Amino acid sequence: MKALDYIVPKSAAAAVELLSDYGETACLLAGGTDLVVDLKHGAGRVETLVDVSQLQECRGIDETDEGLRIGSMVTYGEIMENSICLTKTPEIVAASHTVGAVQTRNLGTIGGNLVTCVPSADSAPALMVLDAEVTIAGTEGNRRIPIEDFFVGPRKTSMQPHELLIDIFIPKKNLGKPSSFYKFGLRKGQALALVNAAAALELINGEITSPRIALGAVAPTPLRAIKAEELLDGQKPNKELITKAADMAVAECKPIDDFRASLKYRQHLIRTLTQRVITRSLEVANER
């Protein structure tokens, strides 16, 4: 790997300015778990690393009157040990447990996972079912967008080259919402998901309210199963309804057929995991 210049900006604004000035020759460094591997296989035009891992604007997990803010540079290990996340966003904690090995979870950041934007990103479905939003810093200031609008294609986000992901925000109304997360890979640990799934819902007067279903590794980007959500909304739960919703989720996905799994097997996983996350979310709602 060739020698690279290394800069540690003192603020998010300074980092954005560096990215704007250096253009394609600069690259952000967060946890480095993906970046270092990529650099070892060829740095391309990259000549400068801009280390944003300790920027205060991108650190911390804070609950406010509006909701929960998770800094983009927060590691998975920090999420797994945070008392707020453990009690109010258990699906995000569950997703964090499935990321790589212990070393990866202690270095890898939730923001880095989102920015890498692989279809199988474990954190994406868990955030999507909570209607999460992301804050992005650029030369013209900050903007906040729904997380679904963040994913454009495989390894491609809606961010501009000079922009920086600051944090993830979850609205207060969704903190503690009954939810669940499941992942299926080819081995028990350190595996990319063949399919991952999350669901969140409320159960009011015996009827499903505000259902959310999100899936990963089933299309070019993580996605919401909107039609399946609409089928569930306002209905009294039963096995037949859940089965129909899972079938509808399969129809909304576009899984690939490759050496890791056939199209038919991936469709089976989508159906099975969708049934499981809905069922488990209903169990949590009933327990409460």
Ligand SMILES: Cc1cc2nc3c(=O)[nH]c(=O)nc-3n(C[C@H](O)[C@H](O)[C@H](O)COP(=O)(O)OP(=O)(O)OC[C@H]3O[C@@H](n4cnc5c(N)ncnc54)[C@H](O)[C@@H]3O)c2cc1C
Contents of the next structure:
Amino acid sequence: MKALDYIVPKSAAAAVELLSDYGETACLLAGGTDLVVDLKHGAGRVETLVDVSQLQECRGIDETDEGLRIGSMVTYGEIMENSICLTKTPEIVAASHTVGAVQTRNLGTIGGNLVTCVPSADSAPALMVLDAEVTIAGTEGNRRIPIEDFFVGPRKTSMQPHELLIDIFIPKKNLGKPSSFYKFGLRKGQALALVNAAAALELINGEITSPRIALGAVAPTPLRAIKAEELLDGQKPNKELITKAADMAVAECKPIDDFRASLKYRQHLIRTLTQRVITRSLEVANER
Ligand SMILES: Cc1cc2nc3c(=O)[nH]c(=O)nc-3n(C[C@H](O)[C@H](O)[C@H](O)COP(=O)(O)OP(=O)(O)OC[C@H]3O[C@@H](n4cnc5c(N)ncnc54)[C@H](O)[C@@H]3O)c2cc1C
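Could you drop in the structure for the form predicted in complex with the ligand? We only have the form predicted alone so far.
Expanding to the full complex; the earlier chain stays at the top.
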């Protein structure tokens, strides 16, 4: 790997300015678990690393009157031990537990996971079912967008090259919403998802309300199974309904067929995981 310059900016604004000035020759460094692998395969035009891992604006997990803010530089390890996340966003904690091994979870950040933007990113479905939004800093200031608008394609987000992901925001109404997350990989640990899935829903007067289902590794980007959600909304839960919703989710996905798993097997996983996340979310709702 070639030697690179290394800069630690003091603020998010300074980081954005550096990116803007240096153009393609600079690259942001968070935990480095994705980036260092990429750089080893060839740094392209990158000559300078801008280390944002300790930027105050991108750190911390804070609950406010509006909701929960998770800094982009928060690691999976920090999420797994955070008392607010443990009680109010257990699906994000569950997803964090499934990422890589302990070393990856201690270095890898939730922001880096979203920006890398692979279809199998484990944090994505867990955040999507909570209607999360992301704050992006650019030369014109900050903007906040729904997380679904962030994912554009494999390894492609809606951020401009000089922009910085600051944090993730979850609206208050979704904190503690009954939810669940499941991942299926070819091994129990250190495996990328063949399919991952999350669900969140309320059960009001015995009827499913505001259901959300999101799946990863099933299309070029993580996606919401909107038709399956619509089918569940306002219905009294039963086995047949959940089976139908899972079939609908299969129809909404566009999984690939490759050496890791056939199309048919991936469709089987989508159906099974969708059933499981809905069923488990209903169990959580009933336990309350
Ligand atoms: C052995 C191993 C196992 C893994 N297992 C899993 C797994 O099971 N599930 C999974 O989802 N992922 C897995 N990963 C991928 C990786 O660990 C995660 O995607 C991680 O969260 C990336 O975060 P990071 O802080 O290391 O990002 P980095 O590697 O530092 O950065 C990744 C990219 O994002 C950019 N970037 C980072 N932060 C920002 C920001 N705030 N704003 C703008 N750009 C930014 C960087 O410039 C770079 O291009 C694994 C990786 C390894 C090496």
